[in-house]
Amino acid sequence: MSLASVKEIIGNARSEGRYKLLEHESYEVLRYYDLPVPKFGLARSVDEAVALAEKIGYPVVLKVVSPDIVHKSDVGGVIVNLNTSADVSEAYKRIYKNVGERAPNARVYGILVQEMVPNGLEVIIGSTRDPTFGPIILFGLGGIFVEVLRDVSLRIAPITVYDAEAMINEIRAAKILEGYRGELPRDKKALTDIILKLSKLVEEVEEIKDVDLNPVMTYEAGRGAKIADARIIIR
């Protein structure tokens, strides 16, 4: 993989008439800027969804790839928490029929096999390209802190390691990261490489409009944090 293979992917997108990359897109690109995207892999065949499940290792998720399914869940496209290869079987023919019942105009490329992210704290961490400013990078903590209180920080990208540090610690819910009532502390080194890298990132590739990084799921200190879901959308 390498930065043409990235814009390769984003030019493909854009000659199909896309502005959403797929979510094994994304991942192949927020995997060359050594972002934790969880292990992944397009299947367009039982045969093939049953080897990938093998080849990550239980439990799986399978999720439709749609580009055009905005809500996987709202068609039976995502099934979650596979422990066999008569899991992934049974879920595979299981989507093509909830979506052929749901949403039967829709273009199917294949079926994304994907590690099971093991639960955590879910932070978000995203981009959007302002028309004045450039790339902003955002941080916040998951699920109700965002979607209700609008608990995020903003920096402008570029940024450094003291700025994507003060993004994490200037949250009012920053307190959960440090452990809270019997919860042990969290990874912010990881929280922090992460934005690190989503900087360079959108610094880099001026196509990317918008990156979601959400759920991020962070583990206690010393364990990372591992992407969840992903969405890039390009200029």
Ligand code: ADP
Contents of the next structure:
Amino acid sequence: MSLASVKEIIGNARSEGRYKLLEHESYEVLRYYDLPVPKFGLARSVDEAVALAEKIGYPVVLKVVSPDIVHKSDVGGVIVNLNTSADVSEAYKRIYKNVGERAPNARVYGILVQEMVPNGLEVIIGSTRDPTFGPIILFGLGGIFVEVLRDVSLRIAPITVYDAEAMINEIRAAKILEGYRGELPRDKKALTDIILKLSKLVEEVEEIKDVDLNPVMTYEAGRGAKIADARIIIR
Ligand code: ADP
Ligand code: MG
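Could you give the coordinates for the form predicted in complex with this ligand, as opposed to the form predicted alone above?
What follows is the entire complex, opening with the chain shown before.
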């Protein structure tokens, strides 16, 4: 991958009139910026899905790839914890069936086969391009912390390592990352790294409007973090 191929992915989406990059396109862009994405591939048949799963290694997750579906789980478009080739082939067909029933008008480009990552503390790292200030970076804990409590920190890009660390430490729920009730501290260094790489990405690729990394599974200190779902919107 090169910056030219990132631009090509965006150019393709634009020429097809799409504002949302497809799942695998988003992961390719993120991977170019060395962000921690699970192994993945796009399958267009049961056989391709099984071959990809064997190459990636079990367990895997299957997800519908469609420009018309925003919340994949809502239409039965995500099936996790697949451990055998039989699981994969069944899940592949089930996703097409679910989507056919619950989103009959959605165009389906294929099925993403993705490495299943272990559960971790879920955080959200995102960016939105403000017409006045340019890209703004957001950090928060997943689930109710962002959606209900609006407990997030924000910075205007580009940001330094100190900004990134401050973003992580200034949310009200920051203590949760330190470890509580016998849990070990989480890998803040890995989160700092993701925030900085995201800042670089949105600085360099001006065509990007929003990036939403949600959830980012965060493991114990020293064990890193992995992006389990990503959305990239272009201008
Ligand atoms: P949606 O479009 O519904 O947000 P996601 O890709 O976020 O779909 O998948 C739904 C949920 O499935 C995620 O929030 C996460 O809990 C779980 N999940 C998705 N991908 C993975 C993965 N690669 N490894 C582990 N869990 C995953
Ligand atoms: Mg999601």
